[in-house]
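Below sits a lone chain in C-alpha cells, taken as the form predicted alone.
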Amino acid sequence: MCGIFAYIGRRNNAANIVLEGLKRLEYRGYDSWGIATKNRGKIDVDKHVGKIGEAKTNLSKSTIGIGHTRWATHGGVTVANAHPHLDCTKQIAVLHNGIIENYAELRKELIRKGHKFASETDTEIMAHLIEENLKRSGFATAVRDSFNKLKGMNAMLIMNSASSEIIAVKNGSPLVIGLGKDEIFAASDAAGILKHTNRVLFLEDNQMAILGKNIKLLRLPRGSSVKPKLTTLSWKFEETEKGKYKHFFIKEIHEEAKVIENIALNGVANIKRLSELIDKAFGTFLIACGSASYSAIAATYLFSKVANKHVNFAIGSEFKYIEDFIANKTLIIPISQSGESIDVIEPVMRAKNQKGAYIAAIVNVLGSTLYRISDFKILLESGPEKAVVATKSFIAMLAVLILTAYTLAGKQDKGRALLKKAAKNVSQILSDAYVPKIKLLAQKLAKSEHIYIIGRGLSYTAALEATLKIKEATYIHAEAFPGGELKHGVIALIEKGTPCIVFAPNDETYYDILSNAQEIKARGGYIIGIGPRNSDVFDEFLETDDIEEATLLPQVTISHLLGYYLSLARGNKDPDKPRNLAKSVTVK
C-alpha cells in the first residue's frame, strides 16, 4: 500500500526527483514521508509525519536516491517509524511495502546479536539482516540472503553508502524499474515513472534487480542471472496529472463518458473471447474487493437477467472458505483497478496453482501482478486513475460487464448502443446545466450525520457504490440496503429529516422501490429519488435517461459526483485521499 521510488543516474538532485516521484505516488499512502540519498560516502536521511503536499527537501546533491511514502502498518505515525530506516552504522537504508510476518522473530535474534532498533516497524528488520550479512559477503549477496530469510509479501529499495548501485527486490508487492537515457529508476507502480520513461521492467515475485549504470536481474532465492524483459506503456504522463481540475477524484469523474464510449467503440473482440469462456466454463466465480466488488454483484444480476446465465460472487479476502468446489473447469473471473490487492491476487493464485482453474481478469493496469498471472486479461483502458476513492475505473468495469453480459445473450450490437447511450447521458450529468443541482443537494446534506440509500436489482449496485462514496469521502455514516429489506429492522433508523437516496430505474423494479421510498417518508424520511421518473414521494430529483440495464452508468455517475461535492462541502480540503486509506490496498 505504500509508495516506494528511487533514481539513479547522470542528475544530481536525486532527491528532489525522488520528492517529485514520491507526490505521484501519495496515493498509495501519506501518513508520513522520507528520503534517503548518497553523499559523500555517507547517507543523509530526511523524514517527516504527514502528508508531502508542497514539501521541499534540502539534502544535498546526489545522482542515487531513495524515497517512500507510508501507510502505516506496524507502529505509529511518528518520524522514527516513517521510512527509509538505517542499520547500527548508518550505512544501509531500507524502504518498504508489505508486511514480514516473521519479523519478531527476526528481531529477538538480531537483539541477542547486539543490534539496537530505533523504529518500531518491522521493515527496520532487513537493514540490520544485511548489516549482519555484510561482515560475511558483498552487498548484492547479502540483500539476497536476508531477503530469503523474509516471510509475507514484500517490495525493497536498498542502499549502501559503500555501494554505486540501488538495490530492488520483490516478491507479492508492487515493483516497477524504468529506464531512462543513462538513468534508472524504480517505483511501486508506473504512474510514478511515467514522466520519466515509458520503458519498464515489471519485477516478477522472487526477483532482485541490481542498478547502477544497467540493470542485474537475478533470480531468487540462489541468485541466478535473468534476462530483463522490457515493456513499453501506451499510457502518457500529461494523463497522471490533474490539468485544469482541482483534485484528480473530479477530473477522473470526468473521464468517464469517454471510458464508457471507448469499451463500446474498442472493446469488442476481448469481450467476446470473456464472453465464450463464461459460457463454457464449468462454474464461473467472479472475485473482487471494495468498488470493484460492487460491479462483480451487479455481474450477477446482468448474466441472468440478460443472458439466462448463473455466476458466483465472493469478496476476494472470503474466497478461501468457499473454494473448495474449484475445478480446472471452473472459471475465475478477478476484478481490480491495481492489479495488485492481495486480497484477489492470494484466492487467484491458490485457484490456478492448486485447483487449476483458469483465469480471466479484468484490470486496469498493464504488467501488473493479476495482469501477469492470469491466463486471459481485459484491460479496462480507463487510464491512470490516482484519487484513492475510485470513480471511472469502476465505471469501466461495469460497461465491460454490460456488454459481456449483451455479447453472451447474442445481443453485443445492442450492449454496445446502450453503452454509447450511457456514455452521452453521463456527459449530460457532467454539464454546467445539471452539476449545480448535485452541488446544491451536497450543501443540503452536508451536516447530515446519516444517510440511507436503497436500490433494488441491478440499482442495489448503485446503491452499494454510493455509499461506499459517501464513506470515504465525506466520513459521513451511510448504509445501502435493498428495499425490500428495511420492514427487516432498518426502517428504525429513520427519524424525521433522516436522508434517503432511492435509485428508481424505470424497470420492473420501480413500483415496488417507490413503496419503499413511501414507506420512508411516512416516518419523517427526506427522499432523493435518482431515475428517469420524477414521482410525488421525492423530496428531491436528479433525472438520468432510462437506458435499460445501462441506466446503471448515469446512476453511479450522479453518485460519485455527490460523493465529491459533499466531501467539499464538509470542508474535505483533499478529497483524492480521505483519512486511512490508501489505493492499492497490498497487505492482508
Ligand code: GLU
Second form
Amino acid sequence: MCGIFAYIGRRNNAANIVLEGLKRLEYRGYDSWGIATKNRGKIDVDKHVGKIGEAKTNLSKSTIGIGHTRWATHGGVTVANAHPHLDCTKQIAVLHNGIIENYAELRKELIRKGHKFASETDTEIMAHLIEENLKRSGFATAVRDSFNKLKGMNAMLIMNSASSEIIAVKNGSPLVIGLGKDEIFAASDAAGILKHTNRVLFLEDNQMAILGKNIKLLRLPRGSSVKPKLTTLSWKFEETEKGKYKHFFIKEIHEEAKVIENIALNGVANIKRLSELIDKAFGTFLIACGSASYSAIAATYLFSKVANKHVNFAIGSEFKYIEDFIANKTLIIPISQSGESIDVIEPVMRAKNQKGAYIAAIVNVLGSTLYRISDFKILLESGPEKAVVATKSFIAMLAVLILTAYTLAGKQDKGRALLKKAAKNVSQILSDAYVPKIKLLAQKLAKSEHIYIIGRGLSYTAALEATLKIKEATYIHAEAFPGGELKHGVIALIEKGTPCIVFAPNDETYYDILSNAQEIKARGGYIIGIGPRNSDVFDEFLETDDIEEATLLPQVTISHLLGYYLSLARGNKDPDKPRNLAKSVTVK
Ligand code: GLU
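Output block for the form predicted in complex with the ligand, input the form predicted alone:
Starting with the chain above, the whole complex follows.
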C-alpha cells in the first residue's frame, strides 16, 4: 500500500521536499517512514518507526532524494525494515510498494552469492539484485534486468550514489511522475505531486522511467524506448489540504452536499451511456471492496426497484470463485475510489483479458490503474479523498448509481431532482443547527462495547456503511443486519441498554423495521431512529427528509458524522488514520 515520493531538480533541499511529499501521502501507510538523499557521491538515509506527523529530517543539502511511508507486509515494524533499503556496498537505495512474490527463492540465491541482508523485507532483494547486475552493466540496464526477475505487483524508486538519475519502475502498483520547471517528481498518487505541478505522466505497467534533466521512458522487459504522454490534472492543490478543518475526515464529509449536486448537474451524459451498457449487457456484475461494495449492494436494490433490472454483485477478492460463467457479453462494473485496489484490479484484468468482458468503471482517481484498464469510465469527480475512512467518495458512488438506475428507467430528470433534494438535505444535516445533535449522541454512545444497526432494503446498505465507519473510526464492535434477520440469531445479543441504530425511511420497509425496533426494545435495547418520522419506539431520533431512494444519501451523511464524532468522543487523536489500515489496498 505505502506512499512513495521522489524529487530531482534545481532545488537543493530534496530531503525536505520529499518529507513534505510523504506527509501528503501518509494516508497510504504509516508503520514507518524513511528518506534517502545523495550527498558527495554517498547515499544518506534517515529512517524512523511510526507516523511521520510533524517530523523533521536533518539530512544535508541535496538535489536528489527518495522517500517512503510503509504499510508492512514482509517483516515487522522496525527501523531496519523501514525503507529505503541498501545493497551491501551502500551504493543503491531502493524503496517499494507491493510484494515480491518470489522473494524467498531470490533471497536464498543472493545469500548463496554472499550478500548480507540488513532487513527482513522482500524489498531489500532488489538492492542486492541491482548490485549483482551492476557488475556487468550500467545503472538502467541493471535495474531493468533486476525488475524483470521479480514476480508480483510492484512499484519501485531507485537511487544510485554513482548516478545523477532516479529510476522509477512499476508493474501493478501505482506511480505518477510530475514534470515541473527544471525539476521532476514521482509519487504513488497524483494528489501527492499537485503542490508542485499539474503536468503528470501516469506510468504504465512494465514501464521504467529514468528521471534526470528530463524523463526517459522505456518499456520492459527489453527496454525499448516509448514517448512519454503527459496529462494535465484538473484537481486543485487546495483540495488536497485540510483548510479550516481539523481532520480530512470531517472536511470530506462537509463536501458531500457539493459532490451530490455536482453529479446531479454534470454526470448526465456519461450516466446515460452507462445505463445503455447495462441495458444491453448479457448480465452485469458490480465488483468492489469495503464501502464501495456497499454501494454495489445498494445498486442491486436500486436497479431492481427503480429500473426493474437485475444486476449481480461480488466482493472483489471473492470474484474469482464465482466468475466461471463470465463471457464476452458480460458487463463488469468495478467501483473504486482509488482505482488501485488490487482486489478489484485483479478480477477486472481476468474478466477483460481471459473472458473478453466489457469493463465500465466507476472510479474517483483520474489516471489510476482501474481508470486506464477500463473500456468506459465514469469519474466520480468528488476530488481527492485523503482520510483513510471513505466518506464523500462513497456518497458519490451512491449518487451515480441512483442516477443511473433512474436513467435506465427512462426517468433521468426525476433522478436528478431527487439528487438535488438530497444535496439540500445533506447540507442541512451538515449545518450548525444539526451537527450538535450528532455530537451529543456520540457522547452518549462513546462507552458502548457493541452497537447493532439495522435497516431493510436500500437502508440495509446504510446500516452496513454506518457499521464500517464505526468500526474503523472508533474500534467499537458494530454489526449491521437486515431487520428481518434479527430473530434468526442476533437478537440473542441484545441486553439492557444495548444501542441499536434503526434506519426507518418512509418506504415499503417502514412498518417492518419499526416492528424490529420494537422487538429489540422489548429486550432492553436503546433505539436510535434515523428517518423522516419520529416514533414512540425511538429513544433518540435523527431526522432526514423523505426523498424516495435518495433518502439513502442523508442517512449515509448522518452515519459518517456519527463515525467521526464518536471517534473524537472516544479520544481518538488521529481519526484520519485508523490503526492497521491504509487508504488503498494495493496488496493481496
Ligand atoms: N513489501 C514491502 C514491505 O513490507 C513494501 C510494503 C509496502 O507497500 O509498503 O516493506
